[in-house]
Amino acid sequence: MLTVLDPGILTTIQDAGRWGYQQYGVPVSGAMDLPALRVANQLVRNSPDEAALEIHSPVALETNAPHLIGLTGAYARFAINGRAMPMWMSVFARAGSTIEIAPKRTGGWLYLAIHGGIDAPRVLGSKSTFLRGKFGGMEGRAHAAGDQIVIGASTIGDLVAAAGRGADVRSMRLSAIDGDESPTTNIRVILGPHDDWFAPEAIAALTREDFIVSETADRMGYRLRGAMLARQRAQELISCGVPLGAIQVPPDGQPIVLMADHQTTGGYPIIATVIGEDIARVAQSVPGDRLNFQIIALNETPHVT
């Protein structure tokens, strides 16, 4: 079991998502950076899609039993009882230890996986927290000080000997951004399905200009600032289903990238859609970061497992 000493802001339980219910208006939710979640679970010998803590700001936890843990995602300071610990590697925490995690940059997402997984009820097949719907995870809310997080039974005889398992470099580079800089991140997109709603100049501007992640960025979507993406159709779009990574363009011409908690239908035209492999790169961008969109053909899309 873990006791929450300092919950930070927006610390929730997330797994790989709540699939199969979008036709009923239920978002998938799940981890913002799914590859990082899966690596964290693999480090501690859980199923890759098991629930972990998704962390967005400094937190402190206390262990009530010995645990094998792994931290992945955005670059952060990670310590147990004041001693610095490596990210992207399984580490052992004794009972009564204090775990402190503090992202180096304001924003970004981290995943703390614990061997045995988090013992939370499944709602529609998932432990993921959907805050707007107030279900999943810890009673449908972000964690608060004093919360007790129940951990599943261990299947490892010697937790100390199991520590020290590291992730490969590619996994680390997929989502982690080192330091405090505001980099430009290249994001691959496929045009459409509503690219014909936009003037040719808007399509050109989508790739020519950098777009800045604004302060209006959360688990539902990231609003961007940059060149105005002007429509060439005056009418409004009939609401339709919207996928993860859809780049919607409201009437003000400033795009919104839909993220894990996105609505299931929308009425803004979608100029392009971020490919699955690059969703984590968008998710780990924080306000002030720059995104540069690169259009690729559908048959260029890399295979994602």
Given for the second form:
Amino acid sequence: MLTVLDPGILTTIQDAGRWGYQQYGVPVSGAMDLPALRVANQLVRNSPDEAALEIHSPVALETNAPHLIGLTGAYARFAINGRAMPMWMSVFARAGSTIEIAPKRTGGWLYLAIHGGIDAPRVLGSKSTFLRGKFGGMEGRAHAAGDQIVIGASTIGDLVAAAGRGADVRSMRLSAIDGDESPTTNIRVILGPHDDWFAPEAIAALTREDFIVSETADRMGYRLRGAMLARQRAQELISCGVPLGAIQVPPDGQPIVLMADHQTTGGYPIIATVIGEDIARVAQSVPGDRLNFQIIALNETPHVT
Amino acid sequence: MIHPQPRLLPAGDAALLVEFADEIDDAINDRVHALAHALRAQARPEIRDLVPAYSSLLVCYDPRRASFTEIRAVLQNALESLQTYTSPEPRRVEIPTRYGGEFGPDLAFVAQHNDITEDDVIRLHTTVIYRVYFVGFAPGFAYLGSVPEQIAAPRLETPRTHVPAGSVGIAGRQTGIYPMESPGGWRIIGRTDLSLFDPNCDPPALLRPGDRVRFVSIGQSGNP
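Would you mind generating the form predicted in complex with the partner chain now that we have the form predicted on its own?
Let us now look at the entire complex, which starts with that chain.
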């Protein structure tokens, strides 16, 4: 078990998402940076889609038992009992240890996986917290001080075996999420489904200009600032299902990239959609960062295995 | 416009949008749900989610298990056999509603806006059997259409920050029920005690795409 000493803000339980319920208006939710969640779980010998703590601001936790933990995601300060610990590795924390985690840049997403997984109830097939719907995770809410996070079954033997594998997994660090702070992040997109709603100049501007992540960036979507993406059709789009990564353009011409908690349907045309592999890069961008969109063809998309 | 052939459009590398039309049409909406039903019956592991809307179906797939070309072929086959498909008898759901007063703060506005009485609004709102075109916006929120022209009303200029759960609203010629307390800009004319969404039930939503819905007045609160 872990006790929450300092909950930070927006610390929630997230797994690989709640698939299959969008027809009832239920968003998929799940980790904002799915590859980072999966690596964190692999570091501690969990199933890759197991639930972990998603951390967005400084938190402090206390272990009530020995635990094997792994921290991935955005760059962070990570310490156990005041001693700096490496991210992207399996780490033992003895019972009674204090774990402190603080993202180095405000806006990044971190994943703390614990061997055994988080013992939260599955709601509609997933442990993910959906804050607006007030369900999933810890009673449908962000963590509060004093929360007891129950960890799934593990034995010391498992922990030792898992620790032995930790070093193997260290090399699994993904280049896509290595936290590079280069001025501009390249994001690959596929045009459409509503690219024919936009003027050719808008399509050109989408790739020519950089777009800046605004302060309005949360688990639902990231609003961007940049070139005005003008439509060539004046009529209203009738609402349709929208996928993760959709770049919606409201009438003000400033795009919004839809993220994990996005509404299932929307009424703004989608000029292009971020490919699955690059969603994490958008997620780990923080207000002020620049995104550069690159249009690729479907047959150029990487096949994740 | 209804497309002569449904358009199969990529929506990123993990979804495909089947667009039948770019307008609202009951027969087209039937086809959307028929296609969703047919795909659900196939229970393909590569298809992770289906999102029906007015005149389109978003098919979310796992790109590690199938390519766009493969999913497109699945859809083309399903669309071909859809010609002879008859949709199942829709469910009928009644929504007991208290109109006006504290439960329907905008009932008077809707009446004045259309130059009719509040009783006329209630009578007209309860006369129509509405179709659930789809569920979206929020968990359990059903897009119902269409209210008679005589009770259509514009959205609030400034949305309310708190609309209570169960609130029945009108926006243009749409009507709907807020499943949970949330911000909202629809004109609220009444409220129901029915639970529209319960995440501990499966399916979690009371109203499902294709259902037929009728509002039943169970009295006005706060009005003599």
